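One chain comes next, on its own, written out as structure tokens in the form predicted alone.
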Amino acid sequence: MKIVDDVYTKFTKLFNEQPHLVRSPGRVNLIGEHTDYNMGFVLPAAIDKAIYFAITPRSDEKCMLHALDLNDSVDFHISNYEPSKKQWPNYLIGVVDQLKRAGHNIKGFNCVFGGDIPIGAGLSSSAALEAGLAFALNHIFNLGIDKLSLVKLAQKSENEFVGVQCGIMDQFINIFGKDENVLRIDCRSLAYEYFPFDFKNVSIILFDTKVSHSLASSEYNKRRSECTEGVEQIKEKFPEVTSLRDVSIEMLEKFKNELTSVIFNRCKYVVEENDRLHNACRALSNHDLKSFGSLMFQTHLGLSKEYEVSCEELDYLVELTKEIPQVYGSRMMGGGFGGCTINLVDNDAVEEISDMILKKCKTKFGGDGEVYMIKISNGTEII
């Protein structure tokens, strides 16, 4: 791959030595949206778009970082560092910070990285940076850190050093991803199980709206607080409930006249989404793509009408696919208010449907969208 060659070549020019090469993928989430912070279930997969690291250990305490795509370099010392004003280095410095806090005795290192994960498309390039570097440093310094501990360390680096209170899904699938499989993650216990996604005649296609509405961050926090408010009221009658994960639809119905309509709908979406996810896993076990796709359409409807995190552009994209027999399922993906829809499309119809979608969106909204074809891949690995 050209990107790997470019990373390797830049590294050898800068440091004149042979590097270790590490591939760290982005991810998609097939179903299970806004369930992670409600201690529910998610169903992500690692993808073939990735960040590639060329890295070697040093004998001193200096860390040399070069971002190939930005043509930008930063260096810092293991025993003396602080957050960078440039932002991008913080995703990497934060990993070093967590390793130091955990008592791992590492030296400095030389590192060049670059990749083909589209920025801003919701494919989790940030987790690919964090978990990828954690994996690479574990490898070159022979630290012996187990995979789950790498996941937790990468998440903490984003929470504590970057200051983003992300859940654990992105780092988890980055490390645990498996070719031709999706991964059901229990966001409370961190138990996980693989389910086959090996449909040879179907492509995973992302239609990127290229829009990002300013509501996203404030409304995300608002949804979290609305779910918490619902749980607090339900706990008054059912003290065993600690999150929406513990609530059944029958239990929730008892509160229809006690919760506000907004809080009820937020809770209803999350409870039903967990049920949809388990049904989706059963569909995959039965190799039933039609049922799986139908559940994706249901998820989008819930996200749009009950959780209210969609937008006109996303709704339009999903609506366009509903009557196309070669599209098995479609829904918005990610936090909402812009970004991508994820679609399951017959291989033979990908080009025709993509052209139609882009043309209709340009006619309606004026902007140029983008199409990404995705394949499920392994998690972070040595090349």
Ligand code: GLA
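Given the form predicted alone above, what does the protein look like in the form predicted together with alpha-D-galactopyranose (GLA)?
Partners and other molecules omitted; one chain follows.
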């Protein structure tokens, strides 16, 4: 495969030795958006777009990183580093930082990476960097860290080093993803269950708005604190509530006049989204894609009107698909404010619908959108 070959070739040119190769995928999320940090449920899958790492341990304490796609290098000393002024190195330095904090004995390393996960498209290239490097370092230094601890470590590095208070979904699916399966994760207990996603006649299509979600991290942290604010007030009457996971719609209705309309709407979306996810899993087990898809449309409406993390371009893309019978479901995906919509589309109609959508978007917004046909794949692995 071209990208792995390029990563490998660059590595051998730079370091003149044989590397270990690790593949770390992006992800989609079928339903359950902005529920992970509310201790609810999510239904993601790892995909066939990935970052590839070529890596070897060093005997000294130097860490040499090369980002092939950016043709940019950074190096730092394993015990003497600070956040980089550039963005990309921080996803990786943060992982080293967490490993050190957890007391793991690592030395320096040489690393080249590159991939085809579009950046800023909401496919979680950041978690692919974090969890991929954590996995790779665990492997080359024989650290013996179990999968779940790798997930937590990668998430913590994003929370503490990059400064985004993300939930656990992206890093979790990156490590636990399985070919042809979506994964329901209970983000409180971290129990999980695979559901086969084996609809031979249906494709998962992503329409990329190419609107880079620059607002995403600040607004993301804001949504998180709005949810916490809601929980704090609900707790005063229902002390057993520790997160929105514990709140039912009936319970929430009692706070209609006490919560501001913004906080009420944020909470309402999350509470309903958890219910939708359970209905979606039932629909999946019954092979009922129609019901599954209609839940996706409902999710989009909630994300757009109540949670307010959509944007004009995403809303337009979803709107376009609504009247097309070969589209089962469509919604914005990930943190929001740009990036992609995820669509379940009959194989036979993919080309025609994609062409139509790209054309209409160009007419309305001027810029070129992009279509990705993705396949569900394994999580991070040695190749």
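Definition used throughout: the rigid core is the maximal C-alpha set that superposes within 1.5 Å between two forms. Residue numbers count along the first chain shown, from 1. Please read these numbers as outputs of a predicted model, since none were measured by experiment.
- Core-superposed comparison between these two forms: the C-alpha position of Asn181 differs by less than 2 Å.
- Once you line up the core between these two forms, the Cα of Asp170 stays within less than 2 Å of where it was.
- Comparing the forms between these two forms, the C-alpha position of Phe197 differs by less than 2 angstroms, with the core used for superposition.
- In the rigid-core superposition between these two forms, residue position Ile263 carries a C-alpha shift of 4.1 Å.
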